[in-house]
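As structure tokens, one chain now follows by itself in the form predicted alone.
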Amino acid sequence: MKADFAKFKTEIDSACFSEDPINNTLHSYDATNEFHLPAGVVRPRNEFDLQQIIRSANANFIPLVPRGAGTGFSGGALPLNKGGKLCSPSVVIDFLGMNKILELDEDDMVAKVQPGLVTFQFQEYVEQKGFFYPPDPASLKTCTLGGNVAENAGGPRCLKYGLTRDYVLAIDGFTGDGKPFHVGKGVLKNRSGYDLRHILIGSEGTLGVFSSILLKLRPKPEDRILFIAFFDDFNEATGMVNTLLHKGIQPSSMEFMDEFSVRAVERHGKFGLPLNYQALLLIEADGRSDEIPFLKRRIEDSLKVSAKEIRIAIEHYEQEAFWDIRRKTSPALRAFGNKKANEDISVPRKSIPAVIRGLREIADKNRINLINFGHIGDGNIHVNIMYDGKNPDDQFRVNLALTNIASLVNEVHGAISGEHGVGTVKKRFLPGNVDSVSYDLMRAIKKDFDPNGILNPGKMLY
């Protein structure tokens, strides 16, 4: 093992590699708060460095873990070592040295970026040019575009604008044995063979390592308006989603918080939220400036039918204050436990009321703190279980609850993950969520892209 690792180090540029214990520790965890120390960290500066690293790692059976900012909740960035032919603890690929905007084509409204670029920095840059990049994961001020593509990240604006995959036109990178690939093209329509681009999007670093990404942009919306509505009955809040959509009203975002998450965030931030309602909906609409008064009237009229209290934010600073309520939800939950099991199930919208009832039954049966919020407009529910990570009884009951939740999702033909990915956290539930033929095809695809299994071992598939 030592000989192979030593050979790997001699075959790559020493300026890219670090075994510093502090640096290793900083790359040993992600948002799951699980820790796995890597053998070292490589920081490529360009495509040449990256290919050299991958080729040497493949030849010497050194596991590589591509890492964005480590903001993921599925364990996808943890430097595991699966064993077998792999003869060393994992080496993390840190893309901080590849974080540039390579090109902005204003005529075709596309931008070519490196994978280490922070999402928010990219959004700010293109908005200054009058363009708009919609995907907005909660960690957008920290997470990277490469990580977003690897996880097919979402966010509140998915309802109107779609996921990361809807903006990726082409990807450059390398397979597990160091072969360069260029999948996709800078065109809106492309039926030239199998769509390998969409196989790589959401592959969680298990199939290839990205060196650059071509992204589609949109014109920047001129204006927006934001509502917070409170409901006595969660079913009425759920029904409001289809009420608006069936009227042809297309909000850019529709977020919900259940009564427990509202209480948690109010306790955390003192926003002045009423605590006597079952659900809160946060609804944003955007578009041309002349459309906003019309949208305001139609949405407000619809909400008045069942919402008991409505607040409207027109000015930008008011809207940011409303969004701050939603953004503070996740950190507010820490008051209920030092450990969080963070599920992001995705279910048909019509099944949301039954799923919420089922989740509460699971919470009661297993005696756990279960708090729900998320993207109600597209059926993506963030199920948060807060518990004491040092208590074996808590861990046992949480594991039972997670199995129950996976079964509930399968009953309504939903997905175990809408945007966080499978990683290590949901890997055991994937075989039950997809058919056996599909699962075997995934394993075969992994083998073709990564013959020696060096890319992000131990993730997604067994």
The other form holds:
There are 2 protein chains.
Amino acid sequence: MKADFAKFKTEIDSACFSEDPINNTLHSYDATNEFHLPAGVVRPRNEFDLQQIIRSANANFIPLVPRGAGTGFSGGALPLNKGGKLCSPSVVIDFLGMNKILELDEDDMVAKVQPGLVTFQFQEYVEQKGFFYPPDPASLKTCTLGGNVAENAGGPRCLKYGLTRDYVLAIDGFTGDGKPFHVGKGVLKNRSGYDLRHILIGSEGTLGVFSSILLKLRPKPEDRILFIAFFDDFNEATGMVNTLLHKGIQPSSMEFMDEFSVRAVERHGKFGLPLNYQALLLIEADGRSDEIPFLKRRIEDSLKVSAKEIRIAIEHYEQEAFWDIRRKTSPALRAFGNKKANEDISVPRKSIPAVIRGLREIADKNRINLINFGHIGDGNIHVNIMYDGKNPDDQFRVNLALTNIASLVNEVHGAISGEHGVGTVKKRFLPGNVDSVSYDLMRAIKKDFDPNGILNPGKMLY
Amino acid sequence: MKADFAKFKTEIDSACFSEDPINNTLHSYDATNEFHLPAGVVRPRNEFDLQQIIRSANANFIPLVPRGAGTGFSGGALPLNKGGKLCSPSVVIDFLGMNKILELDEDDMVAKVQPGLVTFQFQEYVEQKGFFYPPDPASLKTCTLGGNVAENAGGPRCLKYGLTRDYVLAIDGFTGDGKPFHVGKGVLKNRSGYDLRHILIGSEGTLGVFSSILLKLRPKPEDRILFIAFFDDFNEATGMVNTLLHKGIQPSSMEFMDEFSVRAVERHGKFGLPLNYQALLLIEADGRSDEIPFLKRRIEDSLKVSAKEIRIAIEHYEQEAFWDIRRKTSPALRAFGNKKANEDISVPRKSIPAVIRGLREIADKNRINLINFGHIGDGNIHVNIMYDGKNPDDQFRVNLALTNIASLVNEVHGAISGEHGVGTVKKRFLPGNVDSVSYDLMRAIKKDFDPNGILNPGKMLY
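Switching conditions: you have the form predicted alone, so give me the form predicted together with another copy of the chain.
After this comes the whole thing, all chains and molecules, with the earlier chain placed first.
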């Protein structure tokens, strides 16, 4: 198992390969704000290039790091030096050369795309044709569909429409030893053997590299309505989820911001938000145009029982202004520190109030800036810790807090990540969050797909 | 690898074990109408029994066949003699002693159940509390939730509500070597490592044995409306799926019956159905009571364009009478032969008319009785071949037809099974329906979960 970088270079098409230091720098980071210089960058133009690259990397023990747009929060796209057990610098696979829509089948409502396609570009394209691709991670304007599948990306609309997982019908690609797989088919039900598709989705580039993805589409909803409501008591905001579901309302999104998020975003953007409440709830519902008045009445009636202030956006431009408040939350936090730890915990809905209290205690104990917002409808809380990354004392207290948060999550039987994945950032917490038999099975499956361990080494599993 | 049945018997709790010939006979069949006598039947009372049974079976190379209610159409619950490579008669695991609802959490809308619980009993229980568990396989009054998860059971309502897969949050159980796993958590989003849950779902008892299952619930829909429409042209019936979706209508079910099914069920039950059309479509939509009039209008307007006759059921008793037509189709076919081959193909929606034509040609060529009905909304066609199982010539022609059907499915890039699974019945067609790399990965994963191959040997994979 001796890496042979020189041999790798002679075996792949030189037109796909670059060792240019500037290009290497451009592929050295992701949204964790960490930097690891790769040994080089390959840019396959098609699946033949891709297979050649993977086969040669496998034969010469060169770690490969598939990269979409580097918008991930868990370190999935970081080209770790001396990746894993291979003790060799990594080569990044850049998918910019494979970013096409290969097919849109309007009858079957499916589209085949290459992994480098930007999510938003795809969404705009299909919406022009009357279709809808719901997954909406915050980074949708830059992130890629390949990255979305590798991370099983979520977003606010997942409450009603499901995660990226729920839209992937088939994946073509290669295992770590360069064998081509064609997993899944363009059908809505498929019981042909074990469902390998779902193992590849969310595998963070550690099991296979994708060459094309077949996605399911929906018809575009006709209309939508948006509410912002303010609550004195966090329990009442959480309770609203079940209240609405039991009234036959399936909101497309149910987002919350804690009082610190509201203050941060108000300072950042002057939205005219009241600052004296414990929680802000943003509720969007969509559907046929004929049902919007009924949705409006039922949601409004429900909110009136416990919300202290309610605002409603009917027109599209008003709705965009409301969404802007939520979208600006993450940038607004930058004022509180040059570094952000993005926890992304997922807990049973009924434990949200207790978890929010627990998080507050952890923040106080460790003297950190901790701000919560996220997807209250599915119990997915984005816990943001803002700090000075250059201050070792700050870093130490943040690390302690992260350990405390992982314990809190385990206490309520939650998951350490709801959307962002494990990568490098949550790798140390995974063994405590899953049972040891499952962990060993994951390691065995990794070996099945990638016997030499060249795919994204050092991520997710030890 | 020498099976030691005597040692197995001494190691397990005798209170759980029976070799009674009558009891063996009662566990020898499933809905394939095939019979294989097991060597014995174990009936674990709890997860401790279950672990002891599996550990001892693993140590002594005794094949174990987990069995719900034996309603499967693919042979998953058949205790094959000399199962797989173990060359030992099988022992059936009967889950009648593990059929309890362990917990219903109304706040989180989840329920924890034991695998032996009958699906319909569970549905009735949660509906009394205002909840809804949608998966509705035709056998729901007798089949068990453990079997449903092992087979990823579907049903008419899956069109809107998804498959069993979409309701399983967590599974506790044991691998083939008796190691306990706790896969998944009671949260709606979980990115903690590879998603082992989805590999276990639909694994047909070959990867693990379940001791408890955590299921997601929904609120019960307030009301529903049901249509039956008759079409002169099969293409128009198929086209109705997209027409409705594009009008913002997500039907809960969209079932079709071909002219032969309609004739068969009319002969069986005297429903007063017209016999001069190519296809019958049954369309159900549910939702809030306030949206039913709008759903009714939109569906009716759409149907009027191409349907030749339309009947509407508003009241619950009328709806039950309509559903009875569809539910009686399978029993009605028994008049055409003592044996039924249940093909369960899943094809891209737009190829349905061509597939129906292709099936008709296969029927004519092989001189067989072939009758189609099923879930047109998701392209899942139940192809039923009725024949005389005691006539070797019949059997020969049916086998030829099944091979022809598998080829037809491969031509349109469909899946050989949409709901029923592979088991023994479609095992020979799986290698032609998935790529060889995927097939090898499935075999590798089987080894990871069940190193000695004691779990349901001889099923799904060679």
